[in-house]
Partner chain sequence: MLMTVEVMSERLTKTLNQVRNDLMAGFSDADRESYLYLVNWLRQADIASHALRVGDIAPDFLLPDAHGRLVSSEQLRSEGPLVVSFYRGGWCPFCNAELRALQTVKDEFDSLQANLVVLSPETRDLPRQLKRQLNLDLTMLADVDHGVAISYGVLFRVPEETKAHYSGQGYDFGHRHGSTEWMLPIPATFVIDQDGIIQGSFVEPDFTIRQEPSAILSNIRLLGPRIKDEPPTGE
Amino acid sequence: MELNQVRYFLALANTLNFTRAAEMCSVTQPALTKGVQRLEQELGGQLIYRERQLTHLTDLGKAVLPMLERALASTEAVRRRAREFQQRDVAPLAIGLAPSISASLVLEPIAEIRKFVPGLHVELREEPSSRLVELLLEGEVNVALVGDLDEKPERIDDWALFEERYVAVLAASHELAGLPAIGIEALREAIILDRSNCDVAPKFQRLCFPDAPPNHIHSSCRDLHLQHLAAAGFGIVLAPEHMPRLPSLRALPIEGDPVWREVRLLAVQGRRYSPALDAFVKVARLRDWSLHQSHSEATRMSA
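Keeping to the form predicted together with its partner chain, what do you get for the structure of that sequence alone?
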């Protein structure tokens, strides 16, 4: 497969017009047609229906399009790097985080890309997952980290980063704090601090509280508020294991580890990746997320 052939096909997919696609790629129309035909031979089928008024993508064309867009975006981001840095000294990167995803997770990846992307300006934004998907499509955030997603539009790419369990976070002085793990029966008896709009709440309800809702008295939409409440002895927070904790809090596993979720990375398909975004997506997909988990574990053990 050749880079130019891929460029020709993507220009054609974009314009659905051979003349305009050839102009976009600065080649003659026969050269563009030949390049696309060769790509079709290699990919084993037609990519485009060539009908006078109705040029459109075949099923194969639609299937390979996102992949080829990503591959091209990935090569172009590196090529543009030097040029872009000379022209602009600000490289913005807006990262969306679902409420249960701590910013501490993205600090090391950001530090890594800052070495190569001078002028990096990071904006972190916390919103519920469904809102983050909208913001991605609107171009307000470039990439997002979310927990389990019920549904996502086709135009969103997503990659699973890691799985983590939910634990019970409570004050060291809490009557259950001395146990090695908390049983589900004990959770049903205890006061559970209510995280408003928690995306994992339905899963907890189904797996741990199938008969009656948890005993909620106090609530907040912010994790830090909940932690302060827990530290003051107002109840237990059910939190993802990676969540950093106030020093006076302890995290205990829930017996049998019933609730897990997957942390996922989202980006919009087919959009031009900036060098900063390209580097972030690549680092995130290779990062050893378990290091972070064991770090949390170590923090917990020493607390």
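Take the two forms, find the largest set of C-alpha atoms that superpose within 1.5 Å, and that set is the rigid core. This is a predicted model, so every value here is computed, not measured. Numbering follows the first chain given and starts at 1. What changes on going to the form predicted alone:
Superposition on the rigid core between the two forms places the CA atom of R285 less than 2 Å from its counterpart.
Superposition on the rigid core between the two forms places the CA atom of S104 less than 2 Å from its counterpart. Once both forms are overlaid on the rigid core, the distance between the two CA positions of I236 between the two forms is under 2 angstroms.
Requested next: the structure of the form predicted alone (the form predicted together with its partner chain having been shown above).
Coming up is the bare chain, nothing alongside it.
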């Protein structure tokens, strides 16, 4: 089935006149007639009753008309999008974030590249680190920010951006909130809110809870949900220091700062970068992330 055949049929269905339909399509009437006939042969039935003064659609023609209209509209939409992309009117950038990586980390780099990458369309996607690596290789995301990564394929390039410690986030009314720092023993006796698919959970288990797992009662796959649970007094969230938090929550250091992670930038090695991806990687790698950490610290102190 050729698009011209579809276009000829739709013009004919709209006008019910071969001459006017040919004019609409800027072709001769024989060419239009031949195109419609070929479409009928492919579909295995007549689409138009050709009567001198009463040309009209057959039942098959009426049945396929809406589908062919949608098909032509979709094709034209694809062509428009392709033209926009080629003309750089659209610059897609899909950024993967591991569950414990806050979107706040990438907002300033995105705002910076938007100044010189017109048509920037950003998609933020949250997945476990191992899944992000798969999505990178499949081309579903262009770049990813992850924490510690146990295994990395050779085809993946990675760059260390910065290190940060983990802190205990809890309600101001929590019995431990008045302490300058929370000890490991206190954490072992407290209720720890469980974040599903947390990539740092094994490290906490190894460094802070080697003999018994944390006292998990409540859980969620969303950081905001966990923070609301913490604000309501249901437990403590163990979170990266940079993560934005509800104003009603406090963040206390864990004695000895036992858990740190390195935030890393991943991209596929040897793959041609789009202008948006190239700009993002350069901005992220050259960025002074200590400024972000200083800003986060100031925000926490003023909270």
